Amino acid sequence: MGNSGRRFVSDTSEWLREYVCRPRSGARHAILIDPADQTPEVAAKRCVAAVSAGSSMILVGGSTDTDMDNVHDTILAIKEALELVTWASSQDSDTEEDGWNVPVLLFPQGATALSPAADGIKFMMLMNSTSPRFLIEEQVAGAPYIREAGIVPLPMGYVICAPGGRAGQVGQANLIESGETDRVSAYAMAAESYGFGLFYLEAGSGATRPVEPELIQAARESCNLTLVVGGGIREGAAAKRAAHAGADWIITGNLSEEFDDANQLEQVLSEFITEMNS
């Protein structure tokens, strides 16, 4: 079952900031769905396989071929299969209802790429973009939206770091190289003096290579942040390598895409859960 420890409610910001930001015993594992690469009934029922996995937390987005359709549509599948299968616990006295009470969020490419039916939204400034539209335009043009539809903003500082991939070609990151821990520090440091919740190091999706080790503890040890590690994560020992230098949350994308059968999927992900917290 997923470690959901309380019962969510997405009107109650409070909960929602509580539930992501704060820091729990071991690291916690978030689904990042791309609506751009899958129905969204496939992504539904990725997402039930992933929180009977284990999965605390699912994201929405990424895509530089999303937009405020085919996101909505997958927000929507997405919940309204968590909320039949809370139901359906609900009716088992052997099944903990809660466990499927977990956040949907979106991780946006931008402004174009929003939803009413999210729970929260990541909001995010790309620090080491040298495009003013990754590092406040594209904030400043959702915000109204945002404000008006009643998502719950979790401040967060996204750092891209080597390989980069497609994240950093788009949003033209000045990447983070190989032993550049120095940089990092200070980029984590930067992060906590804006009042940001989460820190985010992204290796960029389908990294040949994940983030590595001694960046994530040079980031750990420079903030008291919530340490979000992403890009390039494949199985669990390397997610294992991520929690031990500090990562709060470990988010994999690619890694489900590779699952069309959800009883598959789930086996997958349990399994490599379990050694992500070994």
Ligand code: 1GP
Contents of the next structure:
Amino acid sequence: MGNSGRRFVSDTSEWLREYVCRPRSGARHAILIDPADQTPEVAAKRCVAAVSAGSSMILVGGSTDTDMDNVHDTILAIKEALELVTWASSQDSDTEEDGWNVPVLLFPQGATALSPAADGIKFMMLMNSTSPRFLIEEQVAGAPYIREAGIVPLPMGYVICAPGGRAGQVGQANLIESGETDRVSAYAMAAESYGFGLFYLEAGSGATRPVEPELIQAARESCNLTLVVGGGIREGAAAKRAAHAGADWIITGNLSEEFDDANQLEQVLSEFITEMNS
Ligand code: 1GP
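I've shown you the form predicted alone. Could you give me the structure of the form predicted together with the named molecule?
Shown next: the complete complex, the earlier chain at its head.
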């Protein structure tokens, strides 16, 4: 610790910011792995299946029961598995090696669930939390570790919409309710004014309904940030609605946890991604 000097901006951090934040045509899919719900080995198998199906990013985190140990072990297992398939595909001239080069990012519940093995971190402000803990205190607690470990921070405004689930409860969020388009617009404008690169609309993991397209569209029209949407998205049709409303990234967590068989998961996600971009 004690690194107070200016930090060299590495090629990796530039690549990561460009990869995650630069707008593309169409939405991309990311899989969320909750280390509290699966072993590192199972997580790694699911990630290989997801990337093979066309997922473009892996997020690791959860609202409860994650810590330095289970997060670190999970990220190590995922990265080892992806490195292995990258190596295998480099030996096979018929397969696209670059497609396996997807970032593994922390999406942490707080400063006690980090890992130096992550490529980057969604460095987020839970903007509609009523608690200073999620607005700034956890971020301050984690910043020295993140700096020392060289984990690339990707600044992100995070807003929780109804129903909100565990994330809304744990984060003590004043939820964005159905139809509150002016409110979500104001948050998007504030996020852009802070200089964040990402703006995340969250309905809560396992939500009975995903973030409404009207809210996504209001955010889209109010800022130029990369829009991330997650919570309660289980079908390609719902992902397509979110993508059409303006989402750049669609996150799914529970969907992958329903499948233990990697081939089955790969097929389901492949169809999901195709429909999302249809
Ligand atoms: C992560 O909320 C998403 O932010 C994940 O939600 O588990 O419902 O896909 P699901």
